[in-house]
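We begin with a single chain expressed as structure tokens, specifically the form predicted alone.
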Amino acid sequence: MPSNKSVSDAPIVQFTNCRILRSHQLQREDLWVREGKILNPEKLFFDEKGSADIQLDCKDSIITPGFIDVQINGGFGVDFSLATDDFKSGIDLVSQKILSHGVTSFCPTLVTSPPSVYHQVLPQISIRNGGAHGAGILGAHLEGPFISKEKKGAHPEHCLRTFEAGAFQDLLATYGSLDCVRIVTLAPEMKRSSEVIQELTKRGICVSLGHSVANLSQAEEAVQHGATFITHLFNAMLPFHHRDPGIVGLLTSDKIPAGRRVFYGMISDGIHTNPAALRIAHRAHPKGLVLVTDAIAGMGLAPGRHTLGQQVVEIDGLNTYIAGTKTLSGSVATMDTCVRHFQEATGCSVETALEAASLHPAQLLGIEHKKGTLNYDSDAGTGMGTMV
């Protein structure tokens, strides 16, 4: 039967003989798209009385919502934290490399930086929709520098900054501008924070906490003020204790805002969280897992020396580190191999696993009605991953 155009001259492509993940369920069912949108198979064969004009066999592969990926500071040779000449390329070239890996939008994430970084390299940053041509840009997460010293693990301590005179008006004046900001992350027990935290949400800006010595009442409190996302779980806070669990007590707490959900984002690379670890997490909070790479400059690089901003790093295998100390600085893993670690550490379900790079992370910027799933009229050029 031929195509009824009468809607749209843009062919519809029908993806067969697969496995969707729709509902939290892997489902088999045919996928249909057409112009970036999936398609309501029965208002296409009913209303419009059409067909598909390409039709691609699957082969029994898995369909999964595009990947998010909100913490990457680079990969490919590329750091986002450098203020480069050829910034634009370079931010193209890795949102064509990690297309590959699954990830169809990502936030590119600068570490703790001088003010000037800042300020050549958020005017470079656009936010714009994926494609063909690589994954979409949903905004930069800005990681510091308003973070604590005594956690500051790769983060530069000379450019680490505080906002107790002028609170949100030091923010600015540090960053520049926010028309492309996204996520910030800071650490909640620094002074006036909840004023900066206040003004960051009334922005619509995810604020996200880390690299903190907070004690679970600051959290709390920062929660209560807009916070609602935390930065790799267990890196660069203070570890659990059982009189004051500190950050990671946010996952059991009992003093979250009515409607609130915290998230929270997860390395699962194998070397910055111990699967044990992982499994805690998971377990005390699944619908709040946000798997995230925290890649650098040097993902998808043979092992030595790259950059990480301010910092040279330095790659054995899969471990990075600052270089000349042990101190982790980023990660060389990609998306995909993140989220088979995971499910391999936790024994959660390939859909579980699925969601937590997915419908997670688009849950927790306010975009799951046109990201993270595969339901009708969201997004399919940029809500649809590789299949697996």
Second form
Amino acid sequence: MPSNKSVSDAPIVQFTNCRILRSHQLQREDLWVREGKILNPEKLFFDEKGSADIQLDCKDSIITPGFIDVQINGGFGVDFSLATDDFKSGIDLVSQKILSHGVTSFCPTLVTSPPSVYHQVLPQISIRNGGAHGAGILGAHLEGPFISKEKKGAHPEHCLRTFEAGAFQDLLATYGSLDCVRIVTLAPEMKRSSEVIQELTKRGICVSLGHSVANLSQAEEAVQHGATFITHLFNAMLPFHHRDPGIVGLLTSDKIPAGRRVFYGMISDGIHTNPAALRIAHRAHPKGLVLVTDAIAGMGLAPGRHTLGQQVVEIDGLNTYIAGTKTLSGSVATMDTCVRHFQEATGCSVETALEAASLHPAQLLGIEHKKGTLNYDSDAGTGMGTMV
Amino acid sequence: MRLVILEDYDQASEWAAKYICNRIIQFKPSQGRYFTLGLPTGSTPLGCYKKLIEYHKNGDLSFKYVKTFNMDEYVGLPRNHPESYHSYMWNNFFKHIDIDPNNAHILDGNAPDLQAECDAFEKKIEEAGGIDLFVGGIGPDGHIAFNEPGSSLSSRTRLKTLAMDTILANAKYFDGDLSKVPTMALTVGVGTVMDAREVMILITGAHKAFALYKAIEEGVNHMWTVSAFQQHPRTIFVCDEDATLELRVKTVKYFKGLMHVHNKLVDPLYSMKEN
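Having seen the form predicted alone, please provide the structure of the form predicted together with the partner chain.
Now the complete complex, all chains and molecules, led by this one.
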């Protein structure tokens, strides 16, 4: 409660009888929160002579930093790649509903689309903090259209583009604005990609490699120019080959610039990646693994037909295919099931599984001082639950 | 004095905690009538703190109307350093109980004017009505708080330079690196503790046995400052078997024979739930 030495009158909440994820371990400690920030209780006690206003008994639950989903195409009937009139309410709906999956921040993802879609949709996405109303928006993830034809996956071929002619200017013209863009996925083997990667990196935009037939040297060159992420590892790229590991080889490449780490997205829904492959990637480079859902509009809804941008997809259980084909197109997995499945498939600790969905994406985006952890002074976007 | 000898560390810790618990509850603290407790740090009282926390968590003991005064604090160590006595008290005691932060007093080893800080501390004790029960430990060199050998037995709260024995004993908290151990500390004086209405000294382990012998079987001597309490009207020494290893068999037998009397102080164990 506030004393005459308080720095703030806002109420202080103390979560007790819980285990919190801190310093890579689940510790039996109370969590103190004031005004959306994690508080240092020792400082509160000695400096402010303050104490808790509200104490909540968590009944031995785990408190984890909120999950961060950097690849989610929509959900609950909302498709981020469709320029509808009620786009804003659609994004609000998704942001509110994914809270129950433990996600407190996300990057709405747009698949390959015609320029008109980007020009209409991107101005309607604004970076904002999360809260009780919904998960925060960290910025858009633009997956395409500068990707490889051979590895387009579910992306529509007629919308694919190159930036051979004008490099970065082509990209800017296609997207219209980069103001709220956080991540761009592109294929690094495309001509003039190095310039584009450098320019995007300079603007603080995370460049991800995906939907590509790049070999390892092309991928390494892209990393040297600034790329830091791999979009859904294994999927939509050349398979690992022992004489040219391709993009997958980045996990153990010795050409990564010092002090940098390559992160890689994993859809651990049990369908996109065989558990054995998931284990190989995790064991090769555990600190780079970032869990993503790649969820589509049909996530959270009954099986049947839904859209994914310009395509129609069919949902059957956990499988999502381009209608009439066996081409995987996104998933209907939720982040909490991905975390559980990852933990079961790899046998890793609960802490590791939780960090793959919180700390690692925060590190990828360079925001770990504010999000992805329960460290003092970071944003209190937390999730609570029991994990088996 | 009372010399209460328990079999091992855990039993000694529990006896001490029960005694403190009973004293607080029997005092019937309330708004405007606080029980004042002097508190130590170090490895000896950890078990006692754990038991007190247990009584609190069971709802048997509240620290709402308790004021605490710690014995000492290092000089020059940042307050949030994991080895500062502020950190020790927060992690091992305060964060687990319901004490009002305004009532938990610890000397500030980073105060701009150290002697003024010490004088202010003495004043706070006086304003709180003096200390009802001062709990302390003993150093291997027989010191109480940081009143190193040679400290005046009438001393008050002040700045002290630590003796080599103390620095060596504390090195284990600083990765065994002597250069990292603070060399100065603010400490309550022997006289300050002597002013308390009651004093309880916890002594466990064979490495403290010689100091205990010097403190209670030899004369009052400023080289073994705990010996000053031979002249205090109400002192209890709580120890385990190992700490008695340097005492005369006669002393140990006498006090062991009094255990049935001593145990009446902790049995029955009171609870605030009954009130």
